[in-house]
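Below you'll find only one chain, the form predicted on its own, shown as structure tokens.
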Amino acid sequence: MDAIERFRQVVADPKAYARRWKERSGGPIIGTLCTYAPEELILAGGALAYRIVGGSGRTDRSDAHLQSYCCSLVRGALDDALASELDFLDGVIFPHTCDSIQRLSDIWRLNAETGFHLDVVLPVKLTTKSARVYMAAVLAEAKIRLATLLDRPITNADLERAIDTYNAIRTTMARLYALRRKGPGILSGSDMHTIVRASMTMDRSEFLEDLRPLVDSLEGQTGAKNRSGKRIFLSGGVCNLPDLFGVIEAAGGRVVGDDLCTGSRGLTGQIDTSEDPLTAITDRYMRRAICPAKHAGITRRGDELVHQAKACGAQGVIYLFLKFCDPHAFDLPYLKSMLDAAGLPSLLIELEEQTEGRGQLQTRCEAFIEML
């Protein structure tokens, strides 16, 4: 079995993978809902971080607790918890992100049976000295509380091993993203997204062990890598993403980069191994690519989007917007304005877990790519 097929199997049923991992290893599994969850601390505590990216399709249970204008990520995740679909979890960590996730934390604590519950309230503003001091204090407290909840100490040596693992994953994924920029035909968009999703589910050491030889083999390929097609950059906050990559490629596009919640955004930034481990983790969370729920300047998100799209040689940007996601909605007008000013055409696609038909999506993508 090749590595990509292994990743496909994991992503096809991540819950089954998590259950098998728990049965095999006996280790705890901690659910997360955002890339700001401190995964280095989770790994240092001997646990597996499991990214919850939505639900199994139903929302009737969660609809009894949530307003209809909550996004499908929040409603789907809660529905799975209430239906015992996440019964393999030993705990859940809720970072401070959008209003819906914060309120979900309260509802989850009172109604879901998924082990312990830990709120990690990170700062929203990331541009001041006091914010960094506060970030460091929150992560230090999270380390202490997590060690207590897992009933095992988290030492500096544990943190250093976790940092090494995550640094290696982010470095290797950066190589893979570079290969896609250089020659989009080397790997399909669907396979690229599968690999990213697997990185949020699999045992991180196991994932790295499978990832490295795959990237090595792709770097060694000398065949034609530049298939015809317009170069497309993806941005947005969609988590439980349908196979839009296949739709875009069928419409004549090639995805050459992304700034997605379940994409490159959480894979940016190395951790300095020469510093105190917790200090280094804090620094990385302060300077990594931000999401709309954080503030690091009036135009920081737009500047990064334009820079990344141009660095990838993108000819157009498709913005994937999860319906009712307020933080991304607030960003949309000025992001489009900055893309227009940079000469980058853009297309907005609004999605939910139960999204519009593939044919409609492909028609819209074909029209956009033809315009390019």
Contents of the next structure:
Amino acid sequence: MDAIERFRQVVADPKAYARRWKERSGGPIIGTLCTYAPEELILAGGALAYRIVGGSGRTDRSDAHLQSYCCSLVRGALDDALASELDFLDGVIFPHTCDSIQRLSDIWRLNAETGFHLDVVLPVKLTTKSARVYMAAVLAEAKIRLATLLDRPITNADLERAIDTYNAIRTTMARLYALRRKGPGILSGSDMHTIVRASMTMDRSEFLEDLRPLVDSLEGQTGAKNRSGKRIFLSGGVCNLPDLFGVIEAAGGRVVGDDLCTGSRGLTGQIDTSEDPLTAITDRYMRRAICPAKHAGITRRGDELVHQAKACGAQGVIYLFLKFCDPHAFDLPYLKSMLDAAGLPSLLIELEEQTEGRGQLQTRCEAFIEML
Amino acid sequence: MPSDLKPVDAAKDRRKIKSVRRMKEIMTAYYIDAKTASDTGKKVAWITSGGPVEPLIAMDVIPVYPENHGAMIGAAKMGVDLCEKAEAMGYASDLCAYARADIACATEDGGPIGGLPRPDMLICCNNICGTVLKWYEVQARYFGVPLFILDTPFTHTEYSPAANQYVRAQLVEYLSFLETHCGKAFDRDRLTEVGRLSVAGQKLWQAVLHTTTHRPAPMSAFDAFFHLALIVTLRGTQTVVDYYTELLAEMETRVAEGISAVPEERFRLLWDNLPVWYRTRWLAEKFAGHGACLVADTYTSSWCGAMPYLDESDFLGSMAEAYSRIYINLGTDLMADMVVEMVSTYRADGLVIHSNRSCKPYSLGQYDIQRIVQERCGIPSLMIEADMTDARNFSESQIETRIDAFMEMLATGCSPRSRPFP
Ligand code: SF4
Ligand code: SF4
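Right, the form predicted on its own is done; let's see the coordinates for the form predicted together with its partner chain.
Every chain and every other molecule in the complex is listed next, the one we just looked at coming first.
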């Protein structure tokens, strides 16, 4: 079985993978809610970081705790937790993100049975020295707490090993992204999405072991499968609609890059191995691509988006927006005007999980891509 | 009909709070002052409702509150129009209505007072929500003025010393930000004095709110919503101290003379979340019609809730904790503890929860708070789905039916005496 096929199987049922991993390794699994979860610490503690990206589509159990004007990601995740679908977890880590995740953390702590609960209240502002000092303090404390909760020391050597693994994953993924940029036909959008999702689920060393040869072999065949199509950059938050990639491709588009939360965002930035490990991890968090719930200057996301889309040679940008997501909703108008000013046409797709029919989506994508 | 010929309802007249007039005068003068700032050479800072205003007062900067303005827009029933304009600009209709109204208003100087004066700087404290961060980013881009962010980490369970250090450091940064943008040195002695007045104002505000522990209550939460504006906007000035001294005296007189907010107070209720600005009168009358007085609320009490952390002798140092540990910056169960305490202090018979579509950090978690309060206090609760400023999210008939049913249940099944709570 080739690596892609293995990733597909993992992503088709990540919970089953997690259960098998646990049986096989006996290690603890920690659920995380966002790309700001300190994954390096989790790995250094000998645990598997399992990214929770929404739920299984139901909300009837979370409806008793969350109003309908909360995003489906938060409602779905809680629903899964309440339904014991995440019973393989030994704990959860909630990094501070948006207002909805902030409250989800409380509600989860009060109601779900998923082991220990750790809030990592990172700074929201990432521009100042004092924020950096605070970030370092929060991560240092998280390390101590995590060691206690996992009942094992987390040494600098453990951290260094974890950093090496993550650096290797991020560099290899960057190579993959570069390949796609050069020849978008090399990998379908949904396969790319699958690989990123696998990187948030699988045992990180095993993932890397599978990923490396895959990227090596793809590098060997650059150019061979260079299908034509309009070059599309995907922007936004979480994409929980793998179908979408098929839709874009069927409409004549080729995804050449993204800044998605379930995409490149968590994969940006290397950790400096010459520094003290915690300091180096802190530095990366201050530098990496930001989420709209954080502040790094008033046009940082817009600048990054335009820069990345241009660097990818994108002809258009498709923005994925999950209904009720406040941080993204506030950014939309200014991102659109910055894209307009840069001569990049954009299309907004509002994702309310399982609502917009494939047909309608297809029509809109086709109209947009045709116009490019 | 000329007003002097109107039939006079003596009892109703007696129940009117006389200080209202003075309050209106002060707020009018304040807005005139703010709107003429460019003529008088004063600087204007827009600041979030939970933000640290005292350093601005100490620097003679006029603080302006888009949220207070949002409330005025709501009360003037201009919220829907402005929200729709923001939606036409591309802002989703699920965003906070204050933010939407303000963003649209800034572009056309609309609203009840013809828009807010242009800011010279923006001060955003995220102790109330993450929304203000994004909203102030929008305004910083629009006006092209400097933005200061006071990042006050959320307390889920325990207050963190690291967070305290972080906020303390930022307060120092805040003062130098003001020095840079006001072009003068910060006067720390002046801040000590402003701090003293701020604490005095908060104490008085708390005392005013506390008068409703008396049965019957001399005022209701609906009155508190109105009189709140001063402690929010001009905290740290003598005006606030003087005004609340008067208001407190009036309330004490009302208690002594047996004047109540609601003609015949039979039920005492607690309100959770922001008011429904465009329907305060309707709601007040609706509840009063059932003999129910909303004696307290979690919203107006937020502007005196952090007093235990303020230290007059080290105002600047203690601001870090006081500005971080406010009601809405706490974990859901800590909020529930405070509601439980309020139920007991104000001897409430029921809880009315406004599930406010605009405000996720305040509203998400309410179902759990409702359950906890019910379990611990044994009092019933009513949830109303609405929005503070966007009237499109208010269904009068549905809400009316729910209030009637709730009040009927309180009157029959669940008499105040039968509940297990003291
Ligand atoms: S950032 Fe947006 S999508 Fe993510 S949890 Fe928050 S509201 Fe939902
Ligand atoms: S109403 Fe809620 S979301 Fe809006 S500014 Fe106030 S605290 Fe923030």
